[in-house]
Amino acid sequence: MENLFPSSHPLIAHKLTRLRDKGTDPKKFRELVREISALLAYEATADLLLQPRQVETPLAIFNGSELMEKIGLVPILRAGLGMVEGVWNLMPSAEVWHIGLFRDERTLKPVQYYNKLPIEPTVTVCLVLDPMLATGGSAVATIDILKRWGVSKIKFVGLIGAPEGIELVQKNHPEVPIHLAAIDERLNEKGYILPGLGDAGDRQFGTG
(Lines of atoms letter the chains of each structure in order from A and count residues from 1; the text may use other names and numbers.)
(Lines give C-alpha, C1' and ligand atoms only; values in the text may rest on other atoms or scores of the structure.)
(Ligands and ions follow the chains in the order given, each with its own letter.)
Protein backbone atom coordinates (compact mmCIF):
# COMPACT_ATOMS: atom_id res chain seq x y z
CA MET A 1 0.00 0.00 0.00
CA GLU A 2 1.31 3.44 -0.92
CA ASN A 3 1.71 6.18 1.69
CA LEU A 4 1.62 3.59 4.49
CA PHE A 5 4.53 3.63 6.94
CA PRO A 6 4.48 0.97 9.67
CA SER A 7 7.44 1.51 11.97
CA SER A 8 10.26 -1.02 12.16
CA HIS A 9 11.97 0.70 15.10
CA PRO A 10 12.97 -1.75 17.87
CA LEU A 11 12.01 0.69 20.64
CA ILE A 12 8.50 1.05 19.23
CA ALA A 13 8.11 -2.74 18.94
CA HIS A 14 9.25 -3.18 22.56
CA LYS A 15 7.00 -0.46 23.97
CA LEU A 16 4.00 -1.54 21.90
CA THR A 17 4.23 -5.06 23.30
CA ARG A 18 4.08 -3.65 26.83
CA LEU A 19 1.16 -1.45 25.77
CA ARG A 20 -0.81 -4.45 24.52
CA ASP A 21 -0.35 -6.38 27.79
CA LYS A 22 -3.67 -6.42 29.62
CA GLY A 23 -1.74 -6.25 32.90
CA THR A 24 -0.35 -2.77 32.12
CA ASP A 25 -2.01 -0.29 34.48
CA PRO A 26 -3.42 3.08 33.27
CA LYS A 27 -0.46 5.12 34.53
CA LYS A 28 2.07 2.99 32.65
CA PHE A 29 -0.25 2.78 29.66
CA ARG A 30 -0.33 6.60 29.39
CA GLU A 31 3.46 6.76 29.67
CA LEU A 32 3.88 4.23 26.87
CA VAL A 33 1.38 6.06 24.63
CA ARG A 34 3.37 9.27 25.09
CA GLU A 35 6.69 7.57 24.39
CA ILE A 36 5.50 5.72 21.27
CA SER A 37 3.79 8.86 19.99
CA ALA A 38 7.03 10.81 20.22
CA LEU A 39 8.93 8.13 18.31
CA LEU A 40 6.25 7.98 15.61
CA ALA A 41 6.18 11.77 15.30
CA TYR A 42 9.94 11.75 14.81
CA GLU A 43 9.47 9.42 11.85
CA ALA A 44 6.40 11.21 10.47
CA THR A 45 8.08 14.63 10.39
CA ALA A 46 11.22 13.62 8.48
CA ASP A 47 10.09 15.59 5.41
CA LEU A 48 9.21 18.91 7.08
CA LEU A 49 10.57 21.88 5.15
CA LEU A 50 13.45 23.96 6.51
CA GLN A 51 14.68 27.48 5.92
CA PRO A 52 18.14 28.91 6.60
CA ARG A 53 18.87 30.53 9.95
CA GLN A 54 22.15 32.04 11.00
CA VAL A 55 23.12 31.92 14.68
CA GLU A 56 26.18 32.89 16.65
CA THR A 57 27.78 30.12 18.68
CA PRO A 58 30.19 30.98 21.54
CA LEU A 59 32.98 30.65 18.96
CA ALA A 60 31.72 31.53 15.49
CA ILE A 61 28.83 32.22 13.13
CA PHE A 62 26.88 29.11 12.10
CA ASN A 63 24.57 28.83 9.11
CA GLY A 64 21.88 26.49 10.34
CA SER A 65 18.21 25.71 9.71
CA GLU A 66 14.81 26.15 11.29
CA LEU A 67 11.35 24.81 10.49
CA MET A 68 9.48 26.92 7.96
CA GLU A 69 6.16 25.06 8.30
CA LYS A 70 3.72 25.73 11.12
CA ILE A 71 2.57 22.50 12.75
CA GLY A 72 -0.88 21.67 14.10
CA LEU A 73 -1.72 18.64 16.23
CA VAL A 74 -5.28 17.37 15.89
CA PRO A 75 -6.09 14.67 18.45
CA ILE A 76 -9.38 12.90 17.85
CA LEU A 77 -11.16 13.00 21.21
CA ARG A 78 -10.86 11.34 23.52
CA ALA A 79 -8.22 8.69 22.97
CA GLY A 80 -6.04 10.97 20.84
CA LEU A 81 -5.45 13.26 23.82
CA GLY A 82 -2.91 10.84 25.25
CA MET A 83 -0.70 11.22 22.19
CA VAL A 84 -0.41 15.01 22.31
CA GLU A 85 2.15 15.40 25.09
CA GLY A 86 4.61 13.00 23.49
CA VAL A 87 4.52 14.90 20.19
CA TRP A 88 4.48 18.28 21.97
CA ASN A 89 7.77 17.41 23.68
CA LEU A 90 9.37 17.35 20.23
CA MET A 91 7.49 20.37 18.86
CA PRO A 92 6.52 22.61 21.78
CA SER A 93 5.43 25.44 19.48
CA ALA A 94 2.85 23.25 17.69
CA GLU A 95 -0.77 24.37 17.94
CA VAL A 96 -3.34 21.87 19.21
CA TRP A 97 -6.86 21.76 17.79
CA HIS A 98 -9.44 19.28 19.06
CA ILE A 99 -12.04 17.44 17.01
CA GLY A 100 -14.56 15.33 18.91
CA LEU A 101 -15.94 12.21 17.25
CA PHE A 102 -17.54 9.12 18.71
CA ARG A 103 -18.37 5.90 16.96
CA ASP A 104 -22.01 4.91 16.84
CA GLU A 105 -21.81 1.34 18.14
CA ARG A 106 -24.80 0.32 16.03
CA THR A 107 -23.67 1.68 12.67
CA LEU A 108 -19.90 1.93 13.42
CA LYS A 109 -20.06 5.39 11.76
CA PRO A 110 -18.41 8.51 13.28
CA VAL A 111 -20.58 11.18 14.85
CA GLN A 112 -19.06 14.65 15.33
CA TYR A 113 -19.82 16.42 18.60
CA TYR A 114 -17.00 18.98 18.96
CA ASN A 115 -15.09 21.21 16.55
CA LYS A 116 -13.58 24.57 17.50
CA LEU A 117 -11.34 25.18 14.50
CA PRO A 118 -11.04 28.89 13.62
CA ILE A 119 -12.50 30.09 10.32
CA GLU A 120 -9.11 30.29 8.60
CA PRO A 121 -6.30 27.73 9.00
CA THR A 122 -3.47 28.86 11.27
CA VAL A 123 -1.10 26.00 10.40
CA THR A 124 0.32 24.50 7.21
CA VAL A 125 0.80 20.91 8.38
CA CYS A 126 -1.59 18.87 10.53
CA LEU A 127 -0.82 15.62 12.31
CA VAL A 128 -4.05 13.75 13.04
CA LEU A 129 -3.52 11.78 16.25
CA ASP A 130 -5.59 8.73 17.14
CA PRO A 131 -4.22 5.55 18.78
CA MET A 132 -6.50 3.21 16.84
CA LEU A 133 -7.19 3.21 13.11
CA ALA A 134 -10.02 0.66 13.24
CA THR A 135 -12.87 1.14 10.77
CA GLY A 136 -11.22 4.35 9.52
CA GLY A 137 -14.43 6.36 9.75
CA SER A 138 -13.19 8.86 12.32
CA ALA A 139 -9.89 9.38 10.51
CA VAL A 140 -11.65 10.01 7.18
CA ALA A 141 -14.14 12.40 8.80
CA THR A 142 -11.34 14.34 10.52
CA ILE A 143 -9.30 14.63 7.33
CA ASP A 144 -12.44 15.81 5.52
CA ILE A 145 -12.84 18.57 8.13
CA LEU A 146 -9.20 19.64 7.86
CA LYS A 147 -9.34 19.78 4.07
CA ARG A 148 -12.45 21.96 4.22
CA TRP A 149 -10.57 24.13 6.73
CA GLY A 150 -7.91 24.64 4.07
CA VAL A 151 -4.91 22.65 5.33
CA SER A 152 -2.86 21.37 2.42
CA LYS A 153 -0.53 18.91 4.19
CA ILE A 154 -2.08 16.27 6.46
CA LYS A 155 -0.60 13.13 8.04
CA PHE A 156 -2.25 10.46 10.18
CA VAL A 157 -0.28 9.17 13.17
CA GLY A 158 -1.61 6.21 15.14
CA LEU A 159 -0.45 3.29 17.24
CA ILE A 160 -2.29 0.37 15.65
CA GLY A 161 -4.14 0.08 12.35
CA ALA A 162 -6.46 -2.56 10.92
CA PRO A 163 -6.40 -3.32 7.18
CA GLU A 164 -10.05 -2.24 6.90
CA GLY A 165 -9.35 1.23 8.34
CA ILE A 166 -6.19 1.69 6.32
CA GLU A 167 -8.07 0.81 3.13
CA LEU A 168 -10.85 3.31 3.86
CA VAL A 169 -8.43 6.17 4.52
CA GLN A 170 -6.43 5.39 1.40
CA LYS A 171 -9.58 5.14 -0.71
CA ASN A 172 -10.84 8.55 0.42
CA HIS A 173 -7.53 10.36 0.95
CA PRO A 174 -4.79 8.52 -0.98
CA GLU A 175 -2.34 11.41 -0.64
CA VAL A 176 -2.38 11.36 3.19
CA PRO A 177 0.56 9.42 4.71
CA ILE A 178 -0.36 6.93 7.44
CA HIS A 179 2.26 6.38 10.14
CA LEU A 180 1.63 3.47 12.51
CA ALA A 181 3.47 1.52 15.16
CA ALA A 182 1.95 -1.71 13.79
CA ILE A 183 -0.62 -3.14 11.39
CA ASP A 184 -2.81 -5.75 13.05
CA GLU A 185 -4.79 -8.64 11.56
CA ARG A 186 -8.40 -7.49 11.27
CA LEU A 187 -11.51 -6.11 12.96
CA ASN A 188 -13.90 -8.27 14.97
CA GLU A 189 -17.68 -8.13 14.58
CA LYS A 190 -17.85 -5.14 16.95
CA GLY A 191 -15.28 -3.13 15.02
CA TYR A 192 -12.41 -3.65 17.47
CA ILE A 193 -8.88 -4.36 16.24
CA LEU A 194 -7.49 -7.87 16.71
CA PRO A 195 -5.21 -8.69 18.43
CA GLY A 196 -5.20 -4.99 19.35
CA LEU A 197 -4.85 -3.59 22.83
CA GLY A 198 -8.46 -3.11 23.91
CA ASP A 199 -10.15 0.28 24.13
CA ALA A 200 -7.34 2.86 24.11
CA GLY A 201 -9.48 5.53 25.74
CA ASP A 202 -10.67 3.31 28.59
CA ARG A 203 -7.18 1.99 29.23
CA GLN A 204 -5.66 5.48 29.35
CA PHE A 205 -8.28 7.00 31.59
CA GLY A 206 -9.08 3.97 33.76
CA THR A 207 -12.72 3.83 32.70
CA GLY A 208 -12.88 0.28 31.35
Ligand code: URA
The other form holds:
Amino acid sequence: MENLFPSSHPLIAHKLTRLRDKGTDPKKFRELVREISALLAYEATADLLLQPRQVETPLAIFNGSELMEKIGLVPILRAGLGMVEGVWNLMPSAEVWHIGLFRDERTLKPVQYYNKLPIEPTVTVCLVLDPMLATGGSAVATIDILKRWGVSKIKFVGLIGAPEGIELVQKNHPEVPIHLAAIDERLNEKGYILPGLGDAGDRQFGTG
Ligand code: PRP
Ligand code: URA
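Alongside the form predicted alone that was just displayed, please also present the structure of the form predicted in complex with the named molecule.
Let us now look at the entire complex, which starts with that chain.
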Protein backbone atom coordinates (compact mmCIF):
# COMPACT_ATOMS: atom_id res chain seq x y z
CA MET A 1 0.00 0.00 0.00
CA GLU A 2 1.28 3.43 -0.86
CA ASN A 3 2.65 5.58 1.94
CA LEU A 4 2.61 2.67 4.37
CA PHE A 5 5.98 1.64 5.78
CA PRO A 6 5.93 -1.37 8.09
CA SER A 7 9.46 -1.94 9.34
CA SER A 8 11.26 -5.14 8.44
CA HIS A 9 14.22 -4.46 10.73
CA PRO A 10 15.14 -7.50 12.86
CA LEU A 11 15.93 -5.37 15.91
CA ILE A 12 12.45 -3.89 15.77
CA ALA A 13 10.81 -7.32 15.37
CA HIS A 14 12.80 -8.65 18.35
CA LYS A 15 12.00 -5.71 20.62
CA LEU A 16 8.36 -5.56 19.60
CA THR A 17 7.87 -9.22 20.56
CA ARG A 18 9.18 -8.47 24.04
CA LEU A 19 6.94 -5.41 24.19
CA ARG A 20 3.84 -7.48 23.38
CA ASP A 21 4.66 -10.05 26.08
CA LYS A 22 2.23 -9.54 28.98
CA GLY A 23 5.05 -10.48 31.37
CA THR A 24 7.07 -7.39 30.43
CA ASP A 25 6.93 -4.95 33.36
CA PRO A 26 6.35 -1.19 32.95
CA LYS A 27 10.05 -0.29 33.34
CA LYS A 28 11.12 -2.67 30.57
CA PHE A 29 8.07 -1.71 28.54
CA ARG A 30 9.06 1.98 28.63
CA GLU A 31 12.63 1.11 27.67
CA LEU A 32 11.43 -0.91 24.67
CA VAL A 33 9.00 1.82 23.56
CA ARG A 34 11.89 4.30 23.69
CA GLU A 35 14.24 2.07 21.70
CA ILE A 36 11.74 0.99 19.03
CA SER A 37 10.60 4.59 18.58
CA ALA A 38 14.16 5.72 17.90
CA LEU A 39 14.67 2.97 15.34
CA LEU A 40 11.39 3.84 13.62
CA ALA A 41 12.20 7.55 13.60
CA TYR A 42 15.54 6.78 11.96
CA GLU A 43 13.64 5.07 9.14
CA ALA A 44 10.92 7.74 8.98
CA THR A 45 13.36 10.63 8.59
CA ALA A 46 15.35 9.20 5.68
CA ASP A 47 13.94 11.85 3.32
CA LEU A 48 14.51 14.97 5.46
CA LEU A 49 15.94 17.82 3.42
CA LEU A 50 19.53 19.01 3.86
CA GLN A 51 21.29 22.27 3.17
CA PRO A 52 25.01 22.81 2.65
CA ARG A 53 27.17 23.57 5.69
CA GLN A 54 30.87 24.17 5.59
CA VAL A 55 33.03 23.27 8.58
CA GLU A 56 36.75 23.24 9.24
CA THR A 57 38.22 19.94 10.28
CA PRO A 58 41.57 20.18 12.07
CA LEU A 59 43.14 19.65 8.62
CA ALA A 60 40.97 21.20 5.93
CA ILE A 61 37.66 22.73 4.89
CA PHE A 62 34.82 20.25 4.57
CA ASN A 63 31.71 20.97 2.53
CA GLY A 64 29.08 19.08 4.49
CA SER A 65 25.38 19.41 5.23
CA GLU A 66 22.89 20.10 7.97
CA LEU A 67 19.18 19.55 8.39
CA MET A 68 17.17 22.24 6.64
CA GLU A 69 13.76 21.52 8.09
CA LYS A 70 12.45 22.51 11.50
CA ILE A 71 11.15 19.35 13.10
CA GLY A 72 8.24 19.11 15.51
CA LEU A 73 7.57 15.98 17.56
CA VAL A 74 3.87 15.65 18.35
CA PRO A 75 3.16 12.95 20.93
CA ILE A 76 -0.51 12.14 21.46
CA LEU A 77 -1.08 12.01 25.22
CA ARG A 78 -0.76 9.88 27.08
CA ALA A 79 0.79 6.89 25.40
CA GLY A 80 2.75 8.90 22.81
CA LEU A 81 4.77 10.49 25.62
CA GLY A 82 6.94 7.40 25.98
CA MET A 83 8.00 7.66 22.35
CA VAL A 84 9.42 11.18 22.69
CA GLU A 85 12.74 10.59 24.46
CA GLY A 86 14.16 8.05 22.01
CA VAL A 87 13.27 10.17 19.00
CA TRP A 88 14.35 13.45 20.63
CA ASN A 89 17.80 12.04 21.37
CA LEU A 90 18.28 11.66 17.62
CA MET A 91 17.16 15.21 16.83
CA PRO A 92 17.67 17.28 19.99
CA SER A 93 16.78 20.59 18.37
CA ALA A 94 13.26 19.37 17.55
CA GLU A 95 10.36 21.14 19.23
CA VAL A 96 7.86 19.00 21.15
CA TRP A 97 4.19 19.91 20.91
CA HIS A 98 1.73 17.82 22.94
CA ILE A 99 -1.80 17.00 21.85
CA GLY A 100 -4.09 15.49 24.50
CA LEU A 101 -6.74 13.07 23.25
CA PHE A 102 -8.47 10.14 24.85
CA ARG A 103 -10.77 7.64 23.25
CA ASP A 104 -14.32 7.64 24.52
CA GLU A 105 -14.75 4.01 25.61
CA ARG A 106 -18.30 3.79 24.27
CA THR A 107 -18.08 5.59 20.92
CA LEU A 108 -14.31 5.00 20.37
CA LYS A 109 -14.18 8.60 19.11
CA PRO A 110 -11.27 10.83 20.20
CA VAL A 111 -11.98 13.56 22.73
CA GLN A 112 -9.51 16.47 22.79
CA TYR A 113 -8.44 17.79 26.20
CA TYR A 114 -5.10 19.51 25.56
CA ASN A 115 -3.69 21.64 22.75
CA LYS A 116 -1.37 24.60 23.34
CA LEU A 117 -0.13 25.10 19.78
CA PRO A 118 0.67 28.77 19.14
CA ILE A 119 -1.27 30.51 16.36
CA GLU A 120 1.55 30.44 13.81
CA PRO A 121 3.35 27.19 13.00
CA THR A 122 6.92 27.10 14.34
CA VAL A 123 8.04 23.93 12.52
CA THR A 124 7.95 22.71 8.93
CA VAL A 125 7.66 18.98 9.45
CA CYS A 126 5.81 17.08 12.20
CA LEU A 127 6.27 13.52 13.40
CA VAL A 128 3.06 12.41 15.10
CA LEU A 129 3.98 9.88 17.81
CA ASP A 130 1.45 7.37 19.10
CA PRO A 131 2.14 3.70 19.80
CA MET A 132 -1.31 2.46 18.74
CA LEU A 133 -3.19 3.12 15.50
CA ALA A 134 -6.44 1.34 16.28
CA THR A 135 -9.61 2.84 14.73
CA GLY A 136 -7.40 5.69 13.49
CA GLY A 137 -9.64 8.34 15.05
CA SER A 138 -6.90 9.83 17.26
CA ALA A 139 -4.36 9.95 14.43
CA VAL A 140 -6.80 11.56 11.99
CA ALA A 141 -7.89 14.16 14.59
CA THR A 142 -4.25 15.04 15.34
CA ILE A 143 -3.32 15.35 11.67
CA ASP A 144 -6.40 17.56 11.17
CA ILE A 145 -5.17 19.82 14.00
CA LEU A 146 -1.66 20.03 12.52
CA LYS A 147 -2.95 20.84 9.05
CA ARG A 148 -5.17 23.58 10.46
CA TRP A 149 -2.07 24.89 12.29
CA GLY A 150 -0.41 25.23 8.89
CA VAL A 151 2.01 22.29 8.70
CA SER A 152 1.73 20.32 5.49
CA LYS A 153 4.59 17.84 5.88
CA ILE A 154 3.37 15.33 8.45
CA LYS A 155 4.40 11.75 9.18
CA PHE A 156 2.76 9.27 11.53
CA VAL A 157 5.11 7.08 13.58
CA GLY A 158 3.50 4.28 15.58
CA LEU A 159 4.34 0.88 16.97
CA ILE A 160 1.34 -1.23 15.97
CA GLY A 161 -1.37 -0.45 13.43
CA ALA A 162 -4.65 -2.21 12.71
CA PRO A 163 -5.91 -2.38 9.11
CA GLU A 164 -8.98 -0.34 10.16
CA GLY A 165 -6.84 2.56 11.45
CA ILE A 166 -4.47 2.51 8.51
CA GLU A 167 -7.45 2.69 6.14
CA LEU A 168 -8.99 5.66 7.98
CA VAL A 169 -5.74 7.66 7.95
CA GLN A 170 -5.14 6.86 4.28
CA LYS A 171 -8.71 7.86 3.38
CA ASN A 172 -8.52 11.20 5.22
CA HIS A 173 -4.85 12.03 4.73
CA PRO A 174 -3.51 9.98 1.82
CA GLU A 175 -0.27 11.99 1.59
CA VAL A 176 0.76 11.27 5.20
CA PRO A 177 3.31 8.43 5.39
CA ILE A 178 2.58 5.85 8.09
CA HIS A 179 5.62 4.24 9.72
CA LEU A 180 4.90 1.23 11.91
CA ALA A 181 6.80 -1.51 13.67
CA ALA A 182 4.03 -3.97 12.73
CA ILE A 183 0.61 -4.28 11.14
CA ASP A 184 -1.69 -6.54 13.17
CA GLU A 185 -4.79 -8.54 12.26
CA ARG A 186 -7.82 -6.54 13.38
CA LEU A 187 -9.66 -4.77 16.19
CA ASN A 188 -11.70 -6.61 18.79
CA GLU A 189 -15.24 -5.54 19.79
CA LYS A 190 -13.79 -2.99 22.25
CA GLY A 191 -11.55 -1.38 19.64
CA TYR A 192 -8.34 -2.99 20.89
CA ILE A 193 -5.76 -4.24 18.42
CA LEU A 194 -5.39 -8.02 18.09
CA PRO A 195 -2.97 -9.53 18.92
CA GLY A 196 -1.59 -6.09 19.87
CA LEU A 197 -0.02 -5.41 23.25
CA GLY A 198 -2.99 -4.34 25.34
CA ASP A 199 -3.37 -0.76 26.55
CA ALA A 200 -0.16 1.09 25.67
CA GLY A 201 -0.82 3.91 28.16
CA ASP A 202 -1.61 1.62 31.06
CA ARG A 203 1.37 -0.63 30.37
CA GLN A 204 3.79 2.32 30.33
CA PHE A 205 2.43 4.14 33.32
CA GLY A 206 1.53 1.10 35.45
CA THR A 207 -2.15 2.06 35.56
CA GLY A 208 -5.22 0.01 34.76
C1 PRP B 1 -4.79 5.05 22.86
C2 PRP B 1 -3.58 5.22 21.98
C3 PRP B 1 -4.08 6.11 20.89
C4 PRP B 1 -5.52 5.69 20.76
C5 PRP B 1 -5.63 4.85 19.54
O6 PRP B 1 -4.95 6.14 23.67
O7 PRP B 1 -2.47 5.73 22.64
O8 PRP B 1 -3.97 7.48 21.20
O9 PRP B 1 -5.84 4.92 21.91
O10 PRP B 1 -6.93 4.54 19.29
P11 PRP B 1 -7.70 5.01 17.99
O12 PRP B 1 -6.81 4.75 16.82
O13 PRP B 1 -8.91 4.13 18.00
O14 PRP B 1 -8.06 6.46 18.14
P15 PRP B 1 -6.09 6.22 24.80
O16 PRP B 1 -7.31 6.88 24.26
O17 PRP B 1 -6.27 4.87 25.40
O18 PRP B 1 -5.50 7.23 25.83
P19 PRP B 1 -4.17 7.13 26.72
O20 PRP B 1 -3.01 7.22 25.76
O21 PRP B 1 -4.30 8.33 27.58
O22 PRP B 1 -4.18 5.84 27.49
N1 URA C 1 -5.22 1.83 22.46
C2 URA C 1 -4.37 0.97 23.06
O3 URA C 1 -3.64 1.37 23.98
N4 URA C 1 -4.34 -0.30 22.66
C5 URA C 1 -5.12 -0.76 21.66
O6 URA C 1 -5.04 -1.96 21.32
C7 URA C 1 -6.00 0.14 21.05
C8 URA C 1 -6.03 1.45 21.46
